[in-house]
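Heads up, the chain below is alone and in the form predicted alone; it's given as structure tokens.
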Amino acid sequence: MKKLEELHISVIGAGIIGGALAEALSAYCKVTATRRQIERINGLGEKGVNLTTDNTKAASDADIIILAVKPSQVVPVLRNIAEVIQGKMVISFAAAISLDIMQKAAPECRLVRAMTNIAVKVLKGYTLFSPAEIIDADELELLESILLKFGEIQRVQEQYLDVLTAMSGSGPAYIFTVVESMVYGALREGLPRKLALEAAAHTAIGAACLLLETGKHPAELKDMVLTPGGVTIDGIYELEESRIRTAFMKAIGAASARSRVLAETAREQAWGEING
């Protein structure tokens, strides 16, 4: 088994997420990235990433392939490169398309299904992954060493990935909405924009770190900030008046429902392509 620094990894589909993955890995090993409109990823070339529009050549030259394409493209891409990826590990970051579908499209490769979020752009992603049963212990160790270059990782059962797409994959957008709202509130009170943004962002970072490091329930930590007749309780009262917790619960529920619908549609299309 090769070490990470000895690998050649090809990222097929160097969009926002795929490009970030390629850039992160380029500091550790040889990386090739593909995209149909290659002029859009010229910045990766400056980072030492090999650029090409040829998926088959990129997959043939690589030890490990990362798929970062749209769900509708997974089966066509896998079928086109199936002959050159036999026995190789393929890590798919495409939503919805399950391991069994990908295995039908490329039966001889060793598959991993993964999901991350936009924070990989600053190496702070939260990457969830589910390997096929065929992945052995040595391959799993190598897989984890790769994924850790993008941020925190967590192995999960594949059945949870659709909901986690709605929560963790989409989650940064929810957090950005919270930070934006805090900034607007501070602007309304006369705080300079840059100071308001930095204060809101660092407050979010600190609160998240405290939550993870203490292991305490969010309600318990919130209670530690509240004092009788103090400042925070008035703010919390207004948030509760607006039913903010219900709003976030409904947002996760709506996004999860949409994720399931899109996943089912994508899977039906993929099965149709395989069986057609």
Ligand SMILES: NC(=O)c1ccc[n+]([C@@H]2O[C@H](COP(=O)([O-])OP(=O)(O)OC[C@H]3O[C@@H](n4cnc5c(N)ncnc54)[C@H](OP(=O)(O)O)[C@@H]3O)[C@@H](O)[C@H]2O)c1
Given for the second form:
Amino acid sequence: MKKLEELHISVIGAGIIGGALAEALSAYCKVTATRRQIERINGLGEKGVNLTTDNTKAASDADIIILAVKPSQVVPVLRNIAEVIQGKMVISFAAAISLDIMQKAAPECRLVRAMTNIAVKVLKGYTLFSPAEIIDADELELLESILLKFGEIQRVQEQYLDVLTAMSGSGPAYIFTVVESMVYGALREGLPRKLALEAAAHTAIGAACLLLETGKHPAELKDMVLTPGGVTIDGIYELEESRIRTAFMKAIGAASARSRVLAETAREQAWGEING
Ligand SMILES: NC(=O)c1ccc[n+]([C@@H]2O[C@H](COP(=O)([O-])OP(=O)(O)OC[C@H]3O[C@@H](n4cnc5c(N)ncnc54)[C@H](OP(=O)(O)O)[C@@H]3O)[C@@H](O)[C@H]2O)c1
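Moving on from the form predicted alone, please list the structure of the form predicted together with the ligand.
In what comes next, the whole complex appears, and the chain from above leads the way.
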């Protein structure tokens, strides 16, 4: 089994996520990136990434293939490159398209389904992944060494990936909304914009690190900030009156429902393409 440094990895679909993955990997190994409108790839050439519109050649030249196209493109792309990816590991970052569908489109390859989020752009992604059963221990080790280049990782059962797409894949948008709201609050109180934004973002980072490093429940940590008769409890009272927790529960519920509908639609479309 080759080490990461000896690999050639091709990223098919160098858009927002694929471009970030290709850039991250270019520091460690040979990388090729593809998209149809190749003139829209920014900055990757300067990082030493080979650029091409030819998915088949990119897949043929590579040891490992990363798929970062939109879900509707996964089956057509896989079918197009199926012959040249036999026996190779293919890691799909597309939402909704399950391992069984991909296996049907490209039966001879060694598949992994992954979900990450936009924080991969700063190597702080959270990548959840489900390997097909065929992936052996050596491949798993190599896979993890690749995914760790994008941030933190967690192996999960595939059945959880649609909800995780709605919670963690979409998650940065929720956190940005929270940070934006805090900034607006501070602007109303006259804080300079840059200071407000930095204070809100660092507060979010600090709170997240505290949660992860202590392993304590959010309610327990929140209680440490709530001095009786103090400042924070007045803020929390307003948030509770706005039913903030219900709002977030409804948001995750709505996004999960949408994620499941998209997965079902993608599934029907993919089976149609495979069988027709
Ligand atoms: N954005 C996120 O925050 C996020 C988070 C988690 C997961 N994802 C998943 O990541 C995947 C990519 O999302 P994205 O936001 O990065 O979308 P995106 O920016 O639209 O990237 C998709 C790229 O695929 C390229 N492409 C489409 N068809 C292709 C083909 N046949 N051959 C080669 N390249 C092709 C597109 O470029 P051309 O049109 O020029 O070919 C585009 O650059 C999606 O499946 C999504 O579910 C995204």
